[in-house]
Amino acid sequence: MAYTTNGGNGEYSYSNNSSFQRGAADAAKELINEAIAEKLDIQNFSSSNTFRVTDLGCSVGPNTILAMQNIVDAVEVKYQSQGHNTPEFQVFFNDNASNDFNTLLTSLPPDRKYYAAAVPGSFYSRLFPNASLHFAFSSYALHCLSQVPKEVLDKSSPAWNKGRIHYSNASDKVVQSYAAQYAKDMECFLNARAQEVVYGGFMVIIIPGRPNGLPHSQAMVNMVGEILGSCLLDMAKKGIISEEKVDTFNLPGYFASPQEVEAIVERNGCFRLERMEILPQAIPSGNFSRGKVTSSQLRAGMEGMFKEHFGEEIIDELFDALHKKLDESSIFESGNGSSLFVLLNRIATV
């Protein structure tokens, strides 16, 4: 079970429901420009006439297109400011094979400054040749786990997460299982990128998380997940779905703190943490209520998982119920959360 964003350009497509992610990307733009201007040492790449960039977990746009154009523009300015000839740029758009690459690629601007390619596959494994990337980028993707922790679906395990679809407000055993899966996945991610990114190359990661010390249950993203789970339980009580279906469904996502991310990077040892910033919390906005906007954004990112497990016939009712419950709640005022900007430099290891 994995996140697969809705393709196309319909009402519940990711293309039309990604304003929250856009807010974080906009907030990170200046930080990326600063990193490239101040820290990127282009002497490390003097032997290459091509500068290669990738967006890992790109989805279908338009956010990825804006982010890649910004990186290319900033690198171009860097080369020109130091009197170097501008290299050719190659941008690789990566996501799971089920991603709607057709919509993405047909949306690329015809006057772009780079050669584009789609790279299907999980970013938790190798995707590129050794030392072939100069800049890797990932936004709102690394909170997605490679799989749901097996223990939370095992009735004989003390971490069995009966009656819940996430770790928020669950037992410590459940939380520990999710945290362990996240750490394992991040280690796989960093190990793969360590082989693909050249020494001196950079990686920028933007991930939804929670402030240090904040209980998982008080993070806004987890509070939304809790309400989503309550909608499923309501449907089970009405006999629309079975309780067993709810018991065997858990969301494959984890929202880490800065301390957790820093510890994983240090343990890996292949990257130096150059900068970590907490980005301003984006609040859902639009022509509809915040509950409606949030519900539509979650549907754009999660609908495929719910269809696969519960069937297509419940989708409209589920996300309509979520919309109403969110509007009745106070989470947009009381919930806490953050997006983390993480700048990593690939270093030589002994």
The other form holds:
Number of protein chains: 2
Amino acid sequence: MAYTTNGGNGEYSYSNNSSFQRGAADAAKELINEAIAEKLDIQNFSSSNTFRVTDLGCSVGPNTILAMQNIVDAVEVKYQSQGHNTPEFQVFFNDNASNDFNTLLTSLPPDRKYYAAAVPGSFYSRLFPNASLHFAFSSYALHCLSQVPKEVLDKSSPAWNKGRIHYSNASDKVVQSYAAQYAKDMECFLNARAQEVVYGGFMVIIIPGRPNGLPHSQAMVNMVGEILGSCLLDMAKKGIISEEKVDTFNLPGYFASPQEVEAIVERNGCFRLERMEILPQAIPSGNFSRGKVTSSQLRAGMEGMFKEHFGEEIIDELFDALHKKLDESSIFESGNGSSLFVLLNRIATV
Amino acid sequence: MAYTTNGGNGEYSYSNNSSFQRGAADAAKELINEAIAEKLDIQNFSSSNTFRVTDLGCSVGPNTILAMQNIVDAVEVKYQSQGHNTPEFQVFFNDNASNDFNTLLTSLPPDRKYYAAAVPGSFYSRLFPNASLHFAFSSYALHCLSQVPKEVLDKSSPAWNKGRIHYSNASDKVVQSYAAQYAKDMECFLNARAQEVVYGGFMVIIIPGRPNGLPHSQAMVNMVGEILGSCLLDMAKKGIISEEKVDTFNLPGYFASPQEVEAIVERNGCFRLERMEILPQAIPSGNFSRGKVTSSQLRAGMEGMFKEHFGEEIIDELFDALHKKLDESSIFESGNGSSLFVLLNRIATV
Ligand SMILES: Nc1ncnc2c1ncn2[C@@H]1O[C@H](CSCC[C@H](N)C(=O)O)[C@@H](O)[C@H]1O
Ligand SMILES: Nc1ncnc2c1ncn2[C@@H]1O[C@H](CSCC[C@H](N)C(=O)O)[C@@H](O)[C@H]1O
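Please give the other form, namely the form predicted in complex with a further copy of the same chain, since only the form predicted alone has been shown so far.
Let us now look at the entire complex, which starts with that chain.
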């Protein structure tokens, strides 16, 4: 099963339901500009007249278009401020092959300052030639695991996650399985990128996460998952879906803390952690139903996965139920909606 | 108006109606292998560990996938035979942004030996960074003009092409307008590629064309266009479409002779013409209606353009009429179905 957000431009398309992700990206923008201005050492790249950027897990836009534009602009300023000729830019938009690249590619701005390309495939494996990238970026994508950890679906395992669809409020064994899968996936990710990013090249990762020490169950993203699980159990009780169906479904996502990320980066050894920040919380606020917005965003991001497992028929009811339960809950007040900003620098290893 | 072939995998999809183009590509395969084995000087590329290939006007496959695989294999053999390490390959699939890249990207073979990317945009303008390509390929795409020459649609011009949709059997003025548009487009194409292809890099172009001296009206492609035009006029007579509609429509395609191509390449001056061949004629033969096959292939390639101008309603009737008229005609016996194979080498200019 590969993650795919909803394509096109319809009511539940990712294009029209990604403002939450954009909120965090806006907060990250300043940090990225600072990093490029102060820390990017363009002397490292003097042998190349092309500056290559990628967005890993780009979806269909519009967020990726803004993010890439920002990086290109900031790098251009940097070259100019140091008296160098502006390089040519090539931007690679990556996502799983099932992503709706048609929507993305037809909405790129005609006056863009870069050569664009779409790269299909999982970012947990190699996607680019050796030493061909100068700046890798990934926003709200690296919490997606390559798969649900096998044990949590295995009835005979002590980590079987019966009656739940995620790890928060589950047994320690379940939490450990998820954390181990995350560490393994991140190791694959960092190893692939280590080969693709040139020495001195940057990598910026933005992920929904949680502050050190915060219990999983208090991260807002986990609270939403918990409520989603309870909606499915309600539907099982009503006989709309079977309990078996719920037991065989788990969400393939994990939300890490800064400490966990730091440990993974250090163990890998190919990148130096230049900066890590908790981004200001981007909890939706305004004159609208936050439950509705959150439910629609989840739907835009994950509907495909639910359709595949539970069937198309239940989708409307499921996300309606989620919307209502979210509005009745207090998670927007009590949950922690942190995102992590991580800046890595590819270093020469010995 | 941008050319777009039919996406997806349906009855009139390009995927299922591109065997004619594949016939010529097969014939070209041997010539490409020979060129790589005998003429490609890989010493030119020793500073790069990545070999970059592009297919310009790739459509949705499967032809492009076979063609790219073949080039990668042949280059790999060449490196090995000269005792070099195999480079990494990166293949860029280019077409207009409206191309159905989703179909192409999900049908790439999982065990491919190259990193894949899709590049949206017209090949008459820049698509890649400076000196970033080692092998550019284009098959059955460069006969598509960037636009119908303006004069042939202009009532007040001596080149107005009343009552016809193409230049064969039209006045000299019309033919000259088309030839001039072709030369202009090719100049843009060569100038863009001259910047993108490294010195010593290759470009292979396969186009439907005509032998030197053959009148336009005897090229099979032009005969088909002529019959298509007569189908439209029939429909105008029946009142299904207006005559005005036919007068304001012309096919944006041109079929060149070797002499014309040679002159354009020489005038441009950035490439050396290494080889030019007339490919064996790929006229459909077998136990089926050649009219039907040809009509379906045309439909797969150009339906979009007709829908836009004449409306969706007339499409079935138009291509049915074409199918019948083609079967009644003798064009498969009397027409000339030549394709040109052109091998260019990017040379240093002074
Ligand atoms: N292993 C993987 N490889 C590539 N993309 C992946 C992936 N796992 C998840 N994704 C993609 O990650 C995206 C997460 S949605 C976030 C999209 C965008 N970066 C934004 O900030 O708005 C989805 O499009 C999903 O398909
Ligand atoms: N200016 C342009 N830039 C890029 N692609 C173009 C183009 N004009 C036409 N094309 C594309 O050229 C393709 C011609 S069909 C040939 C497809 C493929 N090369 C094969 O041999 O089977 C179409 O997909 C069309 O969209």
